[in-house]
Amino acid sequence: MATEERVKILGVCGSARKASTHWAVNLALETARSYPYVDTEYVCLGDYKLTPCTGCMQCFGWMHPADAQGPYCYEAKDDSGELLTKMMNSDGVILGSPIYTLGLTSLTRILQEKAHMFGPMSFTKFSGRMRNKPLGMITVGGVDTAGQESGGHDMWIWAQGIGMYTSGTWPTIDDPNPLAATLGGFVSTCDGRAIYGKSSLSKEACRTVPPTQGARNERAIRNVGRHVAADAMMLKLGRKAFADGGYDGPTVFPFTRYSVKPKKNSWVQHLIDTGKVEFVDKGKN
C-alpha cells in the first residue's frame, strides 16, 4: 500500500531504567508501525543529561535570541534541546513514565518543564510548535492504584498547556475490552512474576492463570500506539485540508503588547522592530 503522507511518532520513556516502561513504550511504537504510513523513533530520558529548570527565563521571548536555530536551555546547556527538537519534528508523541511515590518521575517532569517554550507564556519563536499533535499516555505502577491515573492527569494538563491533544485507548477490533484503562495506558506490574522486571507487564511474564492483567495491559498499550498513529495522520491531513481550502481560523499569537523591556537581538525585540508587537512601559494600560 503506497501512501503519499507519512507521520513520525516519537516514543519517550521517562525512566532512568530500561524496564517495564521501556517495554511498554516500545510495544506501543511497534503497534503504531503496523500502519504503513508510520515511522517511529524511541528515546529513553535516562540516556540524556537533563538538569532541572531553575526559572532563569533565558528561554522567554524577551531574552530568547531571535536567531535561535532550535529550543535550547541557555543556563544548564543540557540535552533538553535535542529532545525538544525531536518533539517538534514529530507528528505525535507517546510519553511513558513509571509512577514513583504516586507521581511522575523527575526525568519526565524536567522534560515537561523545559517544553514550556512551546507554550504561549514563554512567547518564543517556538511557541505553538506542538499544537494540534496527539499525545499518547502510558503510566506504570507496581500496584493497581499506585497513581497511574493522577500521573496521566499530569500528562494531560501538560499536553493541554502546549496545545497537544491526548489520544485515548478506546477498544478496537484487534484489542477489544476488557482493557487496563481507556484514557491511556495506565497499567500495573502487580501480577508480574517480577514486578520490577523488564517485561513484567506482559502476558508472558504474568504469574496468574489465565494471565488476566498481562492481557489487559497489552491491549491498552497497543491501543495507545494505534490511536496516536491514526490521530497523528488525521490531524496532519486535517491541517493540510484546512489550509488548502482557504478556511479562516484563529491566528495564534501570545502578546500584541509587551511591557518587559526585551534584550537586544531577542525574539520579542525582533517582533517589535517588525511592527508585530507594541512595547508598552510598565504601569501604562
Ligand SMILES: Cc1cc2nc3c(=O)[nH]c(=O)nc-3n(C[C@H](O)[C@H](O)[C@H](O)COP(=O)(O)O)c2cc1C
The other form holds:
Amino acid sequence: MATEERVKILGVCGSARKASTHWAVNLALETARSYPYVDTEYVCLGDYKLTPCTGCMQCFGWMHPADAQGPYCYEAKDDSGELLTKMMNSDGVILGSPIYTLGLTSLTRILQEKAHMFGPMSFTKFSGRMRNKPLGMITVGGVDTAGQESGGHDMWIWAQGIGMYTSGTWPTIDDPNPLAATLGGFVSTCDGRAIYGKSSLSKEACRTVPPTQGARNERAIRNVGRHVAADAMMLKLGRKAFADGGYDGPTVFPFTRYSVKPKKNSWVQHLIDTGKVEFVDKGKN
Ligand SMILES: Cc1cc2nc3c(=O)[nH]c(=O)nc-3n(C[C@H](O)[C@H](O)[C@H](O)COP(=O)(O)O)c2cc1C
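Now that the form predicted on its own has been shown, please provide the structure of the form predicted together with the named molecule.
Every chain and every other molecule in the complex is listed next, the one we just looked at coming first.
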C-alpha cells in the first residue's frame, strides 16, 4: 500500500569538532535517505551554546508557562531550546557521540540533561513528546572496546527514560555481517591511517589490507540509518492508526497532587485551575 507519509530524522553529533562522529552521523543520515520517504536534518552540538544543568529544577513544572510555544531551559540562556524543538519535531533521532575517557562527551550529556523536559517527571506540556520514537546510537572511539559499549548503554537508558525505543544495527542484505550489534553502531578509528583524522572510520582511510575495520564501521553506521528510518515510519504509522482507530491507552500524568507553589500563568497552575491537580501545602500532607 502506497502512503504519502514521510518521516524526519534528526542527526545529532555530540562532538565539538567535525571529524569522525560528524562523518558517521552524516553517513547514517545519507543511508536513511535511501528510503524515499525520509527527510533528514543534521546538527553538530559544537555549533550551539550549551551550558551545564544547574539543577534549578524549574523544568520539573512549576515555572513552565501555560502558553509556552516550545521547550527551553528556564535557567540558562543557551541554545538547548532550539535543539529540543528540533528533537520534538523529528520522528526519530540518530545520536552520535565520541567516547571521551570511556564515556559520552560532556556536550552529549548536557543535551541529555536538558532533554529532561521530555521525561515523565517533567510536569510540562512537552513531557512525553519523544515517546514511541526511535533512537539510533553511534559511539566512536579511538581504539576498540574502550567505552563504546558503555557509552551506548548510557544512550540506551537515557532513551528509555524519555520514552524512546532504540533501533539496533541488525545486519541487512545491503550490509551483512560481520557487524551484528543489537544496540548500535559502536565503531572505532583505530585502524584508520590517521586515527584522529576526519574520515578515519571509512573503508578508504583504513590502513589494514584488505580493509576490514573500515568496512565494519561503515556497515554498522549505514545499518543504524536504515533501521532508524524504517522504525520511525512504523512507529509514526502505528501512532496514527492507534489514534484514528479510537483505541484507548494510558494518559501519562506525573502528579495529581502538587506541593510546590506554581508560578502564576504556569502550566501546573492551569492544571490546578482546571481541577486535574490538587495543590497540597507542604507540611499539611
Ligand atoms: C579527552 C579525550 C578522551 C578520549 N578517550 C577515549 C576513550 O576513552 N576511548 C576511546 O576509544 N577513545 C578515546 N578518545 C578518542 C576519541 O574517541 C576519538 O578520537 C574519536 O574519533 C573522537 O571523535 P571525533 O573525531 O568525532 O571528534 C578520546 C579523545 C579525547 C579528546
